[in-house]
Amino acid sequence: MSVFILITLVVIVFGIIYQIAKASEYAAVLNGEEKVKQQTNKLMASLLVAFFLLGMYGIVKCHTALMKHMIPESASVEGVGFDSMFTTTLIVTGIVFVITQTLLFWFVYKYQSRPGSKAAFISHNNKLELIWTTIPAIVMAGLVVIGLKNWITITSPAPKDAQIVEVVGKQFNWLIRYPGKDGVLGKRDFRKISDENNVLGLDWNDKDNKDDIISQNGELHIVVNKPVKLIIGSRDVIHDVGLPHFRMKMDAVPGIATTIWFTPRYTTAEMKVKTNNPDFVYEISCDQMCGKGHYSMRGTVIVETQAEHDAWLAKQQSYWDVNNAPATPAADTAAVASTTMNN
């Protein structure tokens, strides 16, 4: 019913402007083509004109609504680089559009055919295009180099200090691995992998492997205003690491590790007061599609303190240990149970 409905609207709607078409076509006729021309273009340049000026207005009112609905500031110190850029490209390009489309819609209406009036022909002009070809090109170099800088700084070699964690994507979640107290990550193998109890194919005649601990639920802990390297990979198809308050962004490339590394400025906690919202929480997304279950692939990240990221890391149970337990014997169990049930 509703798409009859659809139809005959649509139908209507080009009856009505078919009738329009009619009716200006006999106001020509009785009026004088010419005349009627005149009339329709200052019309269609007054309209122009004001379209611009609406069209302004609710640049300025929708970007006034929004702000309060955007990303907070970068929760990185090397994002603030990135925020920088931002706004400086958002500045240029702002400022070429304003003046640009308020040439466009002046001349518009300024030069509107009139009667007796005739437009000038210019074939070429050499100095116009020297100085519109140049000068894009310069801004659009520097705003390139600043990009450029910014990519270089967070994918160069992280600070020797700097906390190593290992993110690895798979379809559909995040895998993170925390080196253990040795500091060392070791090494993995593709064929060792197992969903049961190896899922990132740790080596385990590796001994730097025994004390690893693997994160299976995409929750990242990295401690505040602690240079933190991440290294990236994935299991099974190209994902995306997104950080988007922290301004960082690494493809997941299976088979090849790639590396950012940034700071982080604010604990989870600072920032929720920050937002004034008791449910911040900062986010892991993959920025990449990856299959039917793209959307659930969603981590947190939890910036804390060091003490309090050396309490986290204390409570953890190393990969190897979680998955070579000693099982309870059978009968100790029923004798627990018996005793359990007695009591």
Second form
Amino acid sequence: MSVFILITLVVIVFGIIYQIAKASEYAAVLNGEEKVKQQTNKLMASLLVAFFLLGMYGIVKCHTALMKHMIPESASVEGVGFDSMFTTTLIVTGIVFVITQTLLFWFVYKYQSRPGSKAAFISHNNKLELIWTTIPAIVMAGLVVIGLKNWITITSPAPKDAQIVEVVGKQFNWLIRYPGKDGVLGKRDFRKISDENNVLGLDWNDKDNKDDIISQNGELHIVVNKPVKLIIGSRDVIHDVGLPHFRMKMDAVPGIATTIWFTPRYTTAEMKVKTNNPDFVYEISCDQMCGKGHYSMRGTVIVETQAEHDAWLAKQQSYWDVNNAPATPAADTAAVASTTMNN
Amino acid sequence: MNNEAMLHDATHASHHDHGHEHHEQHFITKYIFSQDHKMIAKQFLITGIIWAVIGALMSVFFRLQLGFPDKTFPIMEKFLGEWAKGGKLNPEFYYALVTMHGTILVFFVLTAGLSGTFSNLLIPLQVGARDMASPFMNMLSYWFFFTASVFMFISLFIETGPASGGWTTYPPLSALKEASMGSGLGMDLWLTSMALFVVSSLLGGLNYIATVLNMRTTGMTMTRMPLTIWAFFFTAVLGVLSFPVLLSGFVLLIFDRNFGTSFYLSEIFIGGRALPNVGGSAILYQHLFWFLGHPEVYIIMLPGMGMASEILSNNSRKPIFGYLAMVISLIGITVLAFLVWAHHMFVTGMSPFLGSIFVLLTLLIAVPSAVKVFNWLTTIWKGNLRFTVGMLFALGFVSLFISGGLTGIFLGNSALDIHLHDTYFVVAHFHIVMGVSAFFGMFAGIYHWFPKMFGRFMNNTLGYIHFFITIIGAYLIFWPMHYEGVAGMPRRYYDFSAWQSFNSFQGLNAFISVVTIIVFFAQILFVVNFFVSIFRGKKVTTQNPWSSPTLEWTTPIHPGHGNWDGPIPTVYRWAYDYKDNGEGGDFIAQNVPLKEGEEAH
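Now that the form predicted alone has been shown, please provide the structure of the form predicted in complex with the partner chain.
So here's everything in the complex, that chain up top.
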């Protein structure tokens, strides 16, 4: 019932606004249409300029108001290039923005129709076209060069001494696997996955798996100033490992392993001081829509010193040890089940 | 049917209509299964408006959730029932709303509602044709769109809700019923609807191309066509070449969903079991999708560009600056539009080398876009500017196109995209450039050609109010979102309160939501103005109310089927002859023969 009342109210309000607007048109006819047209034209030109000036003021206000909410400078060595490139692009586009918008609204005011005014007949100017085709092309070429330079840095193979960690997304949390003492991640097979005792489907016939550590609380422990290479995968749908503080991002695609690598610059403890926030924590966000819990797929990154990291690692139990009971029978059942399905 | 036969036939039909026999057209053939391009245009427009209201209302609902995550809005329960129990949006349905908002606005409003309306209305009128090359196909195009609409509409009311995997519906999320509720029946309906939509687009597009190429009146060479027609032509070319690829992507998805194939599925463990599918690639779908998806952006932008060019020139009383450059830049955009799709996929793990190629091609597209902006600016330079509502929207279009276009330079550069990808920066970018800006082109077109469509004017005062609320609101909503994006705030999040990195923007989100609601009501004001003006608006009393040289204004105020009562006018000059006609007028219509000694442009 209240919906109907609401709709009726809305209809009445709009009806009234329409009638007022309509009356203003009739008034225009009474006052002489030409004169009203001229007045309106003048009013609109002024309003557009007012919009422009207020808008420019608003941009400055918006900037000062929001800058304090921005994330701190890049926490990875590779992301520093992002920060400087972002600034460069911002300056270039900012200049173009101000020039073109100013011209637009300046022309609006300057060339508004006035009694007796006439337009010039100017149809084209090839020289101008050539100039304003070439200049953007050169500027774009410059931005492409900077961009590709950074792109190559980011996408180049990870240094050989990089720490290797596997990050696997599932609806709706992150599973993180460390290679353990041997430094090698063992093979895994999605058919062997079991939510009870083999969340990543580790193949227990591969001895490399025996010392692998799996953390299911979404905490990624990495070492400051040491490159880390993430091997990214997904168990179900596409997810995305978003590391805003490190300026990194990579999709987690089922069936395809993707990688990124970066070198953290500040430990979590250092960031707490830097940001004046005793609760500071690096977060991993899922940046690819993955279902109803997408917004809650949160992980954290703990950047620590080598000593702290070693101490932490020493306390971890390998996944094999955690699931002391032999997992082989379960894996077998899964394999049988999948064979049956294939038939 | 060849051009002459067609013309002969149509002339005949027209004589028939206006002859002494006075055959009244039946209601059904006149208003429902009409083959008159003008009526079909109105059908597309009104269906588009209805969808736009639905799509915009959805955005109000999910903005309420984003702006005020800890409050409840019992009114939402009235609209959404179980989906908003106690006035709090269910996360599953939040994603359904986001998905539907995108699908509806991108495809049903800004593709069908925009080029469906104006290509239909303006192509025959501006090139001097009695109707489309195939009026019957044209009718089919609308009814396929209508059927697509019905399927999409039904999907809003089913128990498991409509598709909820984002408007891009990436598999495996959209392929597996276990992955989300919307991936069940809702997704089937979505795919059916979209397949029908593709058919509608192709029928329409082929018709537009054929009409522009074959049905031009005597003297209407390609270079005498108004830029609107060039824009609609390339829009149709883009659609015809890219929609089939989208359809193929959908067909494979239908197979994966229903027939056990593994085109997109590989090594998946979901719902407590491992699926048998191996060897597919989820990224393949993204290639197929974006091969349409990116040209689609230009399918949305080009009509706005064309109409803004026309309206800016007309209301500056000055020829469009650099007509040829404008055409060439349209060609440039059309060609490049096919070569940049993978810039949506920089972070999918694709080959970095391939990524670099797409960076280069993507930033290249900024050049023709810049050329267009400079030409628009020079068009109003030294003009005699008349601020009709249509003109204001055209100017707003340019302003928004600049703002939204420039942020594309950030996103097109992979090294920047790696941080900005899928954040609010992207949301801000595409809403300004292909959402609001395209809408401004559409509004400009509606206000400008409303007199031709209905023989009446829309109310100006309401139009001005609509313009200022919308442009101020659009900037207030989307400008601050760039900051959220730079801070890394991901898009498609239902609630940010658990996130330390992003929850400091809560106040801003609330502000944006409030502005959204105000802007929504300003659009309702437009809708009221539109429908009331059809019946009550000020009547058009002169044949050419905007003093425009183009052919649509040489038809009667209420053109019948066949457009011109007598023979189709012959064209002698280009569409932008805004010069002294020797009798105190400031333009010369295209159908006025050259004076002695006068040179054609």
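For the two forms, the rigid core is made up of the largest set of C-alpha atoms that agree within 1.5 Å on superposition. Just so you know, these numbers come straight off a predicted model, no measurement behind them. Numbering follows the first chain given and starts at 1.
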| query | finding |
| --- | --- |
| Displaced residue check between these two forms: Lys181, CA, 2 Å or over, core reference | no |
| Per-residue C-alpha change between these two forms, His124, threshold 2 Å, rigid core fit | yes |
